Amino acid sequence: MSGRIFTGDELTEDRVVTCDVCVVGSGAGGGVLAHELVRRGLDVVMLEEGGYRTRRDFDLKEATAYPAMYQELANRATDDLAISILQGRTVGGGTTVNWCASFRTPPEILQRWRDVHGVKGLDEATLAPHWDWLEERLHIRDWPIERANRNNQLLWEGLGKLGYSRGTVKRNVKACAALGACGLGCPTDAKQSMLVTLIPDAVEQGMRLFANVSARKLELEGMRVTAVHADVLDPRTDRPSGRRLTVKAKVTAVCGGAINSPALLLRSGLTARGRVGKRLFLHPVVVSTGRFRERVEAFYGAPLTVYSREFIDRGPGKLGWLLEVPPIHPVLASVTMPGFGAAHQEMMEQLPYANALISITLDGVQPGDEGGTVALRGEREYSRVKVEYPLTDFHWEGFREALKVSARLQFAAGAEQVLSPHSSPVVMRSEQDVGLLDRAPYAPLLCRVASAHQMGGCAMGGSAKTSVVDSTLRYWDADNLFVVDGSVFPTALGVNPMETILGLAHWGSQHVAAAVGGRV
C-alpha cells in the first residue's frame, strides 16, 4: 500500500480520517516512531504544523528559510526576551535544519535518569542496537578534522594549545558538499533528516502525512484518546484556512518538541498533575566573538565538526558546558553577536574574518536547577504559547567563566580581538583583557543568550506525583497517550539532543505499538 504527503491547500473541506496510530509531529522522535510503526504493518497518520518544502525550495537563503522553516518565523523567544530560541517547524522538523551533529546519550546523563528520576530500563546497552540502526540507516559517521572548516579548525587548535580535550563530531550526512547551509535546507540532499529518509521510506509503506495541519486538541472519555483536533493552515499564509481535519485512532502519540508538546496537552486540559509543562531545559548559551587576521569564512563548510566536553562537570553547584562553534550566516550573525549601531556594522563588515565559539550549558542536573517553564496565555484552544526560563546568579557564574574559557580559546588560535556578548560588548585585544570580563554586567538583556536544543516539559520518570509519562513513554492518566520526543529528558543531555531522541523514539516504537496491539 503506498501511502501520500497532503498539504494544507489541497484539503479544501473538513475531514475525519481513522487510523491506528497518530503521530503528531514528523522531527526526530515523529520520524523515526512514524517509520517503525509502519513497518510493523500498522496504519499511520502523521500531522505536521510547518510546510512540505524538499531541496527544490532551499535556495541558501536566510530569508527564506527562518520564516518558512522556523518556529514563530525564528523570532521565539523566551517572554522576558532573554533568551531567543531557534527551532525548526516543517516536514523532518528540527532535523531538516539542524547542523546535523549527532551524539549518544552521555552515560552518566542515563544514569542519572535512572538514579534520580526512576526513569527504568534505559542504559547504553539497552539502547546501543538502536542507535547501531539509526547510525547505518542514517550514514552518522565521523567528520574528520581534516576536512572541518577554519571555523572549526581554530577552535581545534585553541583546544590543543590549552591542553583541553578535543574531539570531532559525528554527522548524519551522505555525499556531502559542506556547503555550509544546513541551518537553511540541504539543496543536495546530503544530510539524511526525516525529511529524506525514514517519512519518504514510511509513506512508501503507507503512511499518510499531513502537513500545515496544526493539533489544536485531544479529546478524551476517561482515560482514552479519542480524536485529535487540527486546523488546516494555508500554505500561502501560515493562518487557519478554517478547514479542519479531525484524526480517530487507536493511539496517539504526541511528537511536537519540547514547547510545543506540553502546550497540546495543556490545551486539552491534561496537566499530570502540575507537572506538565514544568522541568523545560534549553542548554542555554553564550557565543563569544573572535576576529582574526585571516580570512575564517564560518559560512562555508560543514558548520559544527569539533566539540570539547572539558568543562561539562565543574563540580557540586556549578553550571558546566559543552564548547562547539556554529555557522556564521549574515542574519544569524546580525541577531547573536554584540553591539549596536556603527559598532555592529564594522563587525558584520568584517564578517569573514569572524569566529565565534558557543558554550552550551547543562541545565537541570544540579540541585534546586528546575529549568523554565510552557505555560498558556489564558485557557482558549488559541492560546498563545507562554515560555519562561528565569536566569539566576548560578546560569550568570556560568555564562562568565565560560566566556573566559572561550576567550583565552580564542586568543591561543591566534585572535586580534574578542568581543563578549553583552549589548556594550567587553573587547579584549589579548589574553591579559580576559579579566575584563569580570567587571561586565551579568543580567537577562544585557548579556545575550540562545537557545538551540529544547527539552523536557514532559518529564519521564518513575512516579506519576514527579514526572509526565512513565517510562514506556505512556501519559501516566491515558492509556492510549504517548509522548515520543525530546520534551520526555527528565534533564538536558550536555550534548546535541538529534540523536538521543532517534534512539528513544527507536526503542519506544515497541511500546506504541504494543498499545495498538502491533508487532513488537
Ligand SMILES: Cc1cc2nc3c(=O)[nH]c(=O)nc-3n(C[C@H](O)[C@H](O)[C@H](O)COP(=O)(O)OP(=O)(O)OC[C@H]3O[C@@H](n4cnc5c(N)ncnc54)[C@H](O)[C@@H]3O)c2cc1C
Contents of the next structure:
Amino acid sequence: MSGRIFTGDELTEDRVVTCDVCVVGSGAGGGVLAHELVRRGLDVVMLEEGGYRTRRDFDLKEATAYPAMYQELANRATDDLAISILQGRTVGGGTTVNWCASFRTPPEILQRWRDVHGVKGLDEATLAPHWDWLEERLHIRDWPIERANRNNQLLWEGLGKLGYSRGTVKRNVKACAALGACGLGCPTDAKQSMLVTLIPDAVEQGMRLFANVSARKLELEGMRVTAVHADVLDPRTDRPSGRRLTVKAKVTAVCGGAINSPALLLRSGLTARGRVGKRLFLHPVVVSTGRFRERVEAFYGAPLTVYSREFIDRGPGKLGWLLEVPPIHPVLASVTMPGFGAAHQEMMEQLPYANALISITLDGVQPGDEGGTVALRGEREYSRVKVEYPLTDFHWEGFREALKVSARLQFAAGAEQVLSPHSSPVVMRSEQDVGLLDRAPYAPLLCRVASAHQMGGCAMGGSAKTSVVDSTLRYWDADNLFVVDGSVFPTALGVNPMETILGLAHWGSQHVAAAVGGRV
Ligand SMILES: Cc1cc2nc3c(=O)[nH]c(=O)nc-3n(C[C@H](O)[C@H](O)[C@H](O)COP(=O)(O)OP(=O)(O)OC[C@H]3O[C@@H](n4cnc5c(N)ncnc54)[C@H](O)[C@@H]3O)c2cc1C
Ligand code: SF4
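Right, and the form predicted together with the named molecule of this protein, after the form predicted on its own?
First the chain shown before, then all remaining chains and molecules of the complex.
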C-alpha cells in the first residue's frame, strides 16, 4: 500500500483521520520512528509544521533557506537575545539543513544517564545494532582529511602543531559533490537526510505525511491521549489557514525537537509535575574568527569534517568543549561574527580569507548545571515559546578559555589576525595578544553565543519525580504518549546530536510499537 504526502494547500476543509500512531514532527527522531513503525505494518500519520521542500527548491541561497526552513525564520533566540538558536523546521527537520556530522553517543554520557539520571537499558551494546543499521542505510562514512576543505584543514593543522588530539568526522552522504550548501538544503540529494531516505521509504509503505500542519494541542481523557488537534498552515504565508486536522490515534509520539516538544506538552496542560521544559541544553557555542593570507573559502566544500575533543573534560566544575569549524556563508557570518559598521564591513569583505573555529560547550554534566527552560509566553494558543538560559560565571570562564585555545590554534595554522566574538571584538595579531582575551567583557550580548544543537526539555529518567519520560520514552503520566527526539536527553552530549537521536528513535520504536497492541 502506498501512502501520500499532503501539503497545506491540498487541505481545503477540516478533516479527521484515524491511525495506529500519530508522529508529530519529521526530523531525526520522527523520521526514524515512523519508518520503523510502518515497517512493522502499523498505520502511521505524520504531521510536520514546516513545508515539503525538496532538492528542486534548494537554490543555494541563504535568503531563501533560512526563512523557509528554520524555526522562527532562523531568528529563534533566548529571551534575553544572548544566545541565537538555529533549528530546522521543514520536512526532515534538522536533518534536512544540518551539516552531516555523525557521531555515536560518547559512552561516558550513556553511563551518566544511567548512574545519575536512572535511565535503564540504554548502553553502547544495546544501541550498537541500531547504529550499525542506520550507518548502513544512511551511508554514514568517514570523510578523509584529503577531502577536507581548507577551513577544516586549518583546524587539523593547528591541532597537529600544538599536539592536540584530532579526528575526522563521519558524514551521512552519498556521492557528495562537496558544494558546501548543507545548511541550505542539499541540491543533489547527496545528504542522506530523513527527507530523502526514511521518510520516502515510509510513505512508499503506506505512511500519510501532512506537511504545513502544526499540532497545537493533545486532548486527553484520563491517562490516554485521544486526539491531536492541529492547524493547517497556508504554505505561502505560513499562517493558519483556518482549517483544522484532527488525528485520532491509538498512540501519539511527540517528535517536535527540544523546545517545540515541551511547548506542545505545555500547551496541552501536561507539565509532568513541573518537569516539562526543564533541563534544556544548547551546547552553547563561541566562534573565533581567523583571517589568513591565503583564500580559505569556507563557504565551499564539505562543511564540518574535522574535530577535537581534547578539551571536553577539564575536570570537576569546569565547562569543557568540542572543537569544530562551521561553514561560513555571508548571512551566517554577518550575524555570528563580531564587529559593527566599518569594521564589520571590512570583515565581510575579507570573508574568503576567513576561517572560523567553534567551541561547542558541553552543558548539563557538571553539578548544579541545570541548563535552561522552555515556557509559554502566555495562555493564548499561539503564544510564542519563551526560552531562558542563564549564562553564569561558569559558562563565561569556559568561553574565555575556549577562545584562547582557538586563537592559539588559528595562529599556529598561520592566521595573520584573530577576532573574538565580542561586540567590540578583541583584535589579536599574534599569539602574544591572546592574553587580551582575559580583559574582554564576558556578559550576555557583549560576547556572542549561538546554538545549533538543542537537547532536553522532556528529560528521560528513572523517576517520575525528576523526569518527563521513562526509560521506554513513555510520558510518565499517560499510557499512550511517547516523546522521541532530542528533547529526552537528560544532559547534552559533547558531540553533534543527530546520530544519538536517530539511534534512540530506532531503539525506542519497539516500545512505541508495543503500546499499539503487542506488535513488536
Ligand atoms: C544548521 C544546523 C546544523 C547542524 N549540524 C549538525 C551536524 O552536522 N550533526 C549533527 O549531529 N547535528 C547537527 N545539527 C543538529 C541536528 O540536526 C538536530 O539535533 C536534530 O535534527 C534534532 O532532531 P529532533 O528529532 O530532535 O528534531 P528536529 O530534527 O528539529 O525535528 C523536529 C521537527 O518537528 C517539527 N515540529 C515541531 N513542532 C511541531 C508541531 N507542533 N507540529 C508539527 N511539527 C512540529 C519541526 O518543524 C521539525 O521539522 C544541526 C542543526 C542545525 C540547525
Ligand atoms: S556538501 Fe555534499 S551533502 Fe552538503 S549540500 Fe553539498 S553535495 Fe549536498
